[in-house]
Structures are given as C-alpha cells and as structure tokens.
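Just the one chain here, the form predicted on its own, laid out as structure tokens.
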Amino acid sequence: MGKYCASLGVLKGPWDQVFAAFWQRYPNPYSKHVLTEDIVHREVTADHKLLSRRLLTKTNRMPRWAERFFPANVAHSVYILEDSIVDPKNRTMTTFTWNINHARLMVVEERCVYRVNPENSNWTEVKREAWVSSSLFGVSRAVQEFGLARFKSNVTKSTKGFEYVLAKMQGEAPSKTLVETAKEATEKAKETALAATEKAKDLASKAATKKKQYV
C-alpha cells in the first residue's frame, strides 16, 4: 500500500492569468532541476476542451541508500508524463502527472485541479493530491517516504516558481529567491560583524589609553 496525500492552495491570480502562466512556467528561479519540456500532443475536443500532453525531463537525485539498487550507468534523469485537461466553460485545469522510467524503484502520481477561488474571483484554487509506491522488496516503505517528503519539497519550489511567473505577467518586482535572500544575508552579517570588530578595537583603543593616563 502506497502514501497519499492532498493539500489545498491559493494562487493569487485570476484563473485566466494563471491557466496562461501554467505554459510558461519553465525556465524560473526555482525550477532548476528542470531540463527539457515538450509537448508531444495537444488537440481540442467537440466541446471546446484542450487536451495535451507534455514530456518533461527532471533531475532527481537520489539517496545514497538507494543508489545501490541501480548499475552505475542508469541515468539519473527522471522522465515524466504530463496530461492536461482545459476546460474554458467552466474555468477549471486538471493536469496528470507520473514518472515513467525508476518506476522499480517509485511511482509518483500527481493530480492537481486549477479553478476560480469561490471566496475570491480574483485568485486561483489548487487541490493538489499524490500517490507514491514501490514494489523495492526489503525498502518500500523507506522508498515511499523519502517519495512523500521529496513531493512535498517539489510542491514548495513549484509554488513559489508559479508565484513567480505570475509576478512577472502582472508587472510586479518577482519576490527574491532563496539564493538572493541568502546573498544579502551573508552580506549584511558581513557588515555587522565588520562593524562590531572596529567597535571592539575603537573600546579596547580608549581602554588602553586611559589606563596610560592613570600609570
């Protein structure tokens, strides 16, 4: 038996803006481990649905543990389907996702729902929901729950990588990423602590000259 889990959330763009950004995602600060996308089909049915179909190429490392199920050669890259479904009428995108090769080692099974936020037009709904398996005889269970924690860690980066598509199509300054922060953070430390040795040695300066003074 497998892990599930499922999880709400906002995008705080209307559903237009967002279905728009949903295709132009790629390439985004946080989507590095993100190599290639192709759409390898896409039609529109008799009742106005867009349906397509995406390959996407992702680097997925995996954990030392693991890595002695595989031969040294086996690619790393994790290859991954993508079925979409855009329904205009009434406003809603659902998007199907899983690996197609590792699939011994895990199988990740996405499904995410885009739609009007009932409370707020203005901004997009997303229930995300995910299924994890391993048929690794001895490690499934281990397998599976580094698969749950990794999803979780790729929905943060994806969120924060639609967050900032959507920055930019609206004509907003895009939030900084992590690496950004974490520059500015460095320097800033950097800055203070300079600060606080010339502090320290101005104090030890004056300590010492009024001892002089005293002598």
The other form holds:
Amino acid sequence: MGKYCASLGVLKGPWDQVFAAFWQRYPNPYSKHVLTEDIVHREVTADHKLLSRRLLTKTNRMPRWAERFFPANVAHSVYILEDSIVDPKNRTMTTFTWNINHARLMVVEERCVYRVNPENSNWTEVKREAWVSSSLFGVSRAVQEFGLARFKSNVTKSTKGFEYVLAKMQGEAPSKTLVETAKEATEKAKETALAATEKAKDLASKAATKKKQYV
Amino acid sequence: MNSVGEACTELKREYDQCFNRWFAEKFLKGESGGDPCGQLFKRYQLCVQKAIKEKDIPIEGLEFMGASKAKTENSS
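Shown: the form predicted on its own; wanted: the form predicted together with its partner chain:
The complete assembly is shown below, putting the previous chain first.
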C-alpha cells in the first residue's frame, strides 16, 4: 500500500538560474531543519550530463504520539540522499530523494523533473511525485491474518467441545468416534495455526522487502 | 551550510565556491572543458568520506536514482 501524491509547480526563473540555485539552496530561512549538506558523488558523463549525489541530515520531528510509539527513533537525525541528473542540452533536471535510515518506520521517496515552462520560457516547471510507505502496514496485515486464523481454529475446537459435552448429556458414552474427532480437531487446529504463522511471516517479510511498483 | 564532518566544512565551502562558478559559467553553457575543481573535490571527499564511515552512515551500495521510480523519459 502506501500513499502517493503529485503536483505541478513553477519557479519564476529561467532554467539555468534555477539549476544553479539548486546547488545553493542551503541554508535559507525555511531550512532550519536541515543540519548538514554534502556532495558525496559527482561526475560528468560522456554526453555532458552532471550526476550528483547529495547527503543531507535533517532533524527528525515527530508528533508526541509518534515519539511515544517509536522512542528508539527520536534520538536519531534522518539521513537523506538526493540523486540528480542535470542535462543542460535538454534543459532538464531530474532528482530522486529518499531517506536511508528510519526506513523500517517509514520511507518517503520524491522524484522531481524540472524543465522549461512550456508557457513561459523564462520560468521553470517542476513536476513533483512522492511515495510514502511504511512496513508497519505489512505488520498490521500479518497480525490480522494470524488473529483470524487462530480464531477459526478456536471455533473448530469450541464446536467439537460443545458437541462432545452435549453427547455426554444425552447419555451417549463418548464414543471412540467422538474422542477421535476431538483428536483430529486438535491436529487440524495445530495445522491451521502453523499455516497462519507461515503466512503471517511471509506477509511481514514481503512488507519489509517490498519493491514498489512504478506507476 | 555545515558538512556532516565538522572538520570538513571549510573544505566543503572552498569546493562549493569553485563548483558553483564552473557550473554556471562553463557546464550549463555546454562547455566540456576540464573541471577545474578536481583537486578541491578530492581533498573535500577524503575528509567527508572518512566522517561518513566514522558515523556509520549507510550510503554504500545504493543504486543511483533509486530503483524503479527514477525511470523517466530523460534517463539514458
């Protein structure tokens, strides 16, 4: 699952000024949460594109309820990588940004494409897409699956137990059949619970290593 | 802006200054002349990569532009 959002915006400056400003963004009055900035990789390709990787550290601001739920995450800043391709020939820039820690709690990925605004060549259009996902979603599904499977196996035991006691009341000696049925029910219940645990494990590990589908 | 390695901030500033000039005056104009900031970049990288290792920041082995989401009409 996960959340997706997209937007189209405009920066009121020509493409080359915008691309230059991109490298001089920090610090600014709106970036108090950005603690450090470093280029950790940079190269110019044969076809004159600039590839860069920027490492940012940002403060990890969470609402109080989240701090209570995830106390281990409170103390650590967030490390974020921003990969970018600047293509001056086509006057475009593409960036991809995501967090590389706190990932088990939540991953936010953002992809931006900057290009000359088709309506006004003195402006730059920014298409922004973001994906927010959490492997906690997979855990809650696994808990639900397990809960349902265990409940069903308990229903079987409950019914068989009831039938057994009823038969006794009606004077029938608990026949071999009934006792065997009770044994079968316990075996079947064990199998169902085991299958549910396997399925739950599978769901939880799928959620942890889930590859996102590109739409 | 500070570097993640406190000792590297000055080296970072020197490199950034050189890069910003080259980027606007040469790179964006299509001039593929040599990058004059190579030395400054090397010195800065030596410092910052060491700081990254010391702080255990997990930047190794991560595919450029992530996996599937980066595929665009622009990618070569």
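All values derive from a computational prediction rather than experimental measurement. Positions refer to the first chain, counted from 1.
Splitting the chain into two rigid parts for the change between the two forms, with each C-alpha assigned to the part whose superposition fits it better, puts Ser133 and Lys152 in separate parts.
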